[in-house]
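A single chain, nothing else alongside it, follows as structure tokens in the form predicted on its own.
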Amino acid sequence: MSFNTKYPSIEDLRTRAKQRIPKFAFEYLDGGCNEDINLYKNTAEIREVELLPEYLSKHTASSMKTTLFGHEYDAPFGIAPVGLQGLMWPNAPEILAKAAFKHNIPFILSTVTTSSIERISELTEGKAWFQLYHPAKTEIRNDILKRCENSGYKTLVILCDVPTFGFRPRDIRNGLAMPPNMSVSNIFQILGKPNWAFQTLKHGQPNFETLKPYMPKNLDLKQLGKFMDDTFSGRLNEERIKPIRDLWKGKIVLKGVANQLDAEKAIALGLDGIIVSNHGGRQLDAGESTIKPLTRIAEKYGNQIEVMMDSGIRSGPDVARSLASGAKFTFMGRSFMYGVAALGNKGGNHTISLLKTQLQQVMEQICCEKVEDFRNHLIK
């Protein structure tokens, strides 16, 4: 086997992710808002979807790959934007985008994790997407998609849902910030994991590289608060969207879409695909688990619009049954980030070998030969 047999489940990584990082890192990554509701709701509802097995029928082999935006990628999942990702494991975007670039699956940017547009560009040779947060100033969201373009990125990903930053409890009591408050609790933490902190010293303190240019010097806490307040208003509509449509020469996908109304707008404006998505259970707890709104929207849509799904996903069986469910490809964003916050450099090639092996096993079992035959074996 490709992976480390010590941790053959991402349950085995979140373990041990919890027991190599501060507390306050490992909350941000693991919480969900409010009462966590659909942070729970998200994958158990996702393992309520059944799969048919055809142990008779004629079968030569099983492949994962698949063609999406007229690349095909070695397997129907990818790693999904994830902010402050340097804060949980020191480097982790860097990791995590060789690994996907050596792997062949996307790696999604986030506008506020870690590394750089550039950086991350070099790395996988303009394979990578890019997740932009809306800026409310135009000036710096041209500048930024003139960066994606010149780095040779070619698909963009918008985010609809966080017109407001969720409510987290965990958050809140740790007083979590970019760098991370150094209360006393927060120092201790620290202290209690040597490993993370020999790490976070060797590669130096966390920034939000890509939007370095853009940031006065030496910002304190509550400066840098009112900084990301003031930068980003993350509401968008269609008069919002429709320049960037004009902007973007690549492909663009609406990450968030949680409804049918949302997904005809998508179309309507151009869109190349959308992301059914509830960001992982981390803005409303009294919405619906993703797997309701995809199966929904990829009944619909899915003939006019690539439809993919986040949030919930945590192993292969979970792919294979939203692919089941209607998804044209998947993304994992927590998943990841507990492989990387296990197993440091290894994690992620870790975590991808650990989901491909799953998943071939699933398609080989219920005599799937390619990813679009999944929904064939839905059991409705």
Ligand SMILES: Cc1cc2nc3c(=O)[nH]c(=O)nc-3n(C[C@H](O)[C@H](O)[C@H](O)COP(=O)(O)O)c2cc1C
Given for the second form:
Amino acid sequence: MSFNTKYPSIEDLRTRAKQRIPKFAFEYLDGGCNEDINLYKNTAEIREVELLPEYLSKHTASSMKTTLFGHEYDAPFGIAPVGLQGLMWPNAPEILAKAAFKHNIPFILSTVTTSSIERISELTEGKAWFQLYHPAKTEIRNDILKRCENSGYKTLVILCDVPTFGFRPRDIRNGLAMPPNMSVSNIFQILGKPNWAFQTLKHGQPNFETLKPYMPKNLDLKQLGKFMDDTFSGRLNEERIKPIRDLWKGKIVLKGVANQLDAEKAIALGLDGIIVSNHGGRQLDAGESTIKPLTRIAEKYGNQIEVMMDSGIRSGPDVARSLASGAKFTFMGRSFMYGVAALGNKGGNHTISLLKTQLQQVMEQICCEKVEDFRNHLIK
Ligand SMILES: Cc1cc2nc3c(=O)[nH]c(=O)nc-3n(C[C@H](O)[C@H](O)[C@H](O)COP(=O)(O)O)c2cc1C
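Next up, can you give the form predicted in complex with the named molecule of this protein, since the form predicted on its own came first?
Everything in the complex follows now, all chains and molecules, and the chain you saw is the first one.
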């Protein structure tokens, strides 16, 4: 097996991650919003999708390779953008970017994570994608886009589903902040996880590396909060997307699409792809799970724009379910971060290998030779 056989499922990695990192960091990663209804629906409803096996069909070989935006990837899944990754495990974005590059799958760098545009480009030879939180100031937006272009990024992901911060009771209770808030309770949580504490000390305090050039030095916690609020109060709309379309020569993907109206707008604006997503159930607890709008949107617009999906995927069979429901490509956020929090440097490779092995098994089991053929195996 090309993965550590002690952890043959994402749930195994999640359990290990919980033991290994402080409670405030685990809860930030694991939680949804409000009462976690949307988080629960994402994982529950995708599992209702059923696939049809065709045992007596002719079968030569199954291949997970798939072409997206002119590049042939080795598997139809990638690593979704996640903020504050270094808080959960030091160097997490670097670990995942390197693993994604090695396995030839996309890694999406978040604006608010703990590695920079330039560093991730170096590690991936320009193959990573960049996710933009829309800055309120045009100069900052333009500078970030220029840095991405200079570093060789070809795909820009613009996020539309965070017009306001999600209401997340655990983070509120934990006083979560960057750098970690040293309340007595948080200090006890850190003391209980010596490996995490040692690695964090060794690598130094995590910082918003991409945003460093725009941040005044030595901000205290309150000032940092104000800086983030002022910098990202830019709710996304069509007027804000148009100039980005004009400026950015590469592909543009709109992430966070949850309804047909926004999909139509993305097409009208000349964007190249959409990720049907509800941010892993972290923003609108009263919203639908992603598998439902995915099915509707892919059927209606799948031939006009690349329709991808994330939220709720935790296994190879889940990737297969999304592809069968119409997604061209899929992404996962938590699954990969559980892997790194559980296994450190080895977590990226482990998780990708595990998911590849599971997906290959499904393809061979149902007699599906190509990724595009999953749709023929959907039980409607
Ligand atoms: C801890 C955490 C932080 C996230 N931060 C970002 C972010 O900075 N930018 C972004 O576009 N999405 C962010 N997301 C959403 C993910 O990109 C993705 O949509 C989500 O994790 C998919 O759901 P899954 O975790 O069930 O796979 C975050 C998700 C998590 C769990």
